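Next comes just one chain, in structure tokens: the form predicted alone.
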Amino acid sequence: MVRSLSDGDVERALSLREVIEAVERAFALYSTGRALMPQRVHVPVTEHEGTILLMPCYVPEMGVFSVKYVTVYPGNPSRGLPTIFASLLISDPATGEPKVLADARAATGMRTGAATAVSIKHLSRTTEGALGVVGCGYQARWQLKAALEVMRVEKLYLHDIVRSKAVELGEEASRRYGLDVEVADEVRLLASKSDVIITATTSSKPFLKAEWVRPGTHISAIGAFTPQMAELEAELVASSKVVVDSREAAKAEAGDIIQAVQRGLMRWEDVHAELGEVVAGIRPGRESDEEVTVFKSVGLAVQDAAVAALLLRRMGGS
């Protein structure tokens, strides 16, 4: 019998700290060839400006096979709907029996926030300082919560093209976490004052410029997931130490890097590492206090599998 879980069930079943630990391990397993993860399937729904994604993954050492179905419709908020809908089907790989069907909005938020936390842990210059978040929707809340697991935020800067969203998140962060918050009306102001910058938008045009970013800054760019999308200008990407979640996925989907390569500002060989290689000690992370590091994530099915393995064990399915 398949156990059905709501987003609320998922949040109650898992702590963000254990998700971060599981995702960190999953990155290492992926980058050392111990996870089977086909390239995800993109189905563009052009007439409705949406995208449907299918993301399968098998991780033998975690004892899990999972498939996530996710839709991304940037115009949904104007309809009173979430940008993202997602479901996660979890099976026992020993028998192929489906065990859990979970709403995956929270799971996606948690594992995406966890990826940023892992990047901060391994690539940031400091574990305390100012954090800037661009894009203040649902995902930003998980990004902030996860970042707080690995760094002490002395000041939080927020920016959103809809200012009221930044104000709302700022009030929530101040109330829930006791943070000193400032809403920045310009990305330039946020960038010039932040030690760590997280971009979590559905922007199709780059908005973060190299000249605004201070030496030693770490950037986690998690919003753009198609060749046509980009949050970071090409010059910023090309002048930074770039770490990706997956080279293969980045070549197909990471618009920030693809556009820098197409303009001749960098080569794919200039991508420093996969995050899993850094976690596993195969490649170094940050090597100086002055370098700007960029973690470019398009989101991997192995992250979902990490959450799925936790849920499977928690539900007594394996």
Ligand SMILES: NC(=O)c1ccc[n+]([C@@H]2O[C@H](COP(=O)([O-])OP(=O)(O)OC[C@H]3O[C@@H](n4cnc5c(N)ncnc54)[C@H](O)[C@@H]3O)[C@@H](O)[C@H]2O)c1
Contents of the next structure:
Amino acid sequence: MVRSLSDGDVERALSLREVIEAVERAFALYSTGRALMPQRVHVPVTEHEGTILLMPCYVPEMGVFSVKYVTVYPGNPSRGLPTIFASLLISDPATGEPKVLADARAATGMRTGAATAVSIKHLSRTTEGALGVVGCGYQARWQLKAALEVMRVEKLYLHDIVRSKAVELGEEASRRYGLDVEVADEVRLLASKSDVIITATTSSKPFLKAEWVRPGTHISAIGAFTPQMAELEAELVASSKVVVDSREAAKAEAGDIIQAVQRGLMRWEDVHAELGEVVAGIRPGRESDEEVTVFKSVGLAVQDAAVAALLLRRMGGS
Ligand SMILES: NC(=O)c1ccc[n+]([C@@H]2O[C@H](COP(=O)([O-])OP(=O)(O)OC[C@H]3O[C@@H](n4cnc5c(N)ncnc54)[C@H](O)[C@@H]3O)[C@@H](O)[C@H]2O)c1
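Write the structure block of the form predicted in complex with this ligand for the protein whose form predicted alone appears above.
Full assembly next; the chain just shown is listed first.
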């Protein structure tokens, strides 16, 4: 029988620390050819400005097959609904039998936060200092929580195009984590003071400029997931050391890089590595204190499979 889990069940079943470890391993398995992950299917729902994504993945060494169904509707918050809905169907790969059907909004937040945490661990110049977060919606909460697992945040800068969202997250962050928080009215201010910058917006236009970013900064850009979307200006991408979650997925979806390549500012060969190659020790990570590192994540089914494997084990399956 299929066990059904709510977001609350998923949050109670898993710790963010174990999700970070599982996602780190999943990136390495993917980048060393040990995960079967076809390109995800995008179904644009143009009339309603939404997208449906289908994300299957089989990871033999994790003993899991999963498929995530996720919808992204950037207009939903104005209807009082979340931008993202997601469900994760987890099967026993030995028989194909579906074992767990989980709400996957929280799981998506956790595994995306985990990707940023892994990037900070492997690419950041420092794991203590100032953190800047642009975009203060649902993902930002998990991004912050996961960053705090690997970084001592001395000061938190927040910016959102809707100022009240930044204020709300700031109040939460100081109440929950005792952080020293400043709401930045301009991205420029946040960028010029942060050691690590996370962008977690639904923006389709780039808002982070190269000249605002200090040497040695690490940026984790998780928002854009179509060729038309971008959070980072092309000049910033082209002048940074760029690490992606998947070269193949980035070529299809990472607008930040696609637009820099289209403008002739860089070539795909200039993408330094996949994060999994850095984790596996195949490629170096940061090589100097001055370089700006950019981790561009579009989100991979193998991250969901990593969470699925943990859930399957927790539920007593395979
Ligand atoms: N890389 C991944 O694996 C991954 C996973 C999940 C979600 N995402 C993406 O992350 C993005 C955010 O998702 P969410 O669930 O947090 O959405 P959300 O709607 O809850 O939050 C997005 C926030 O960004 C703000 N924003 C939009 N444009 C901005 C701009 N130009 N400057 C500053 N703030 C801006 C909005 O006001 C909002 O507060 C989406 O595009 C989603 O597809 C990526």
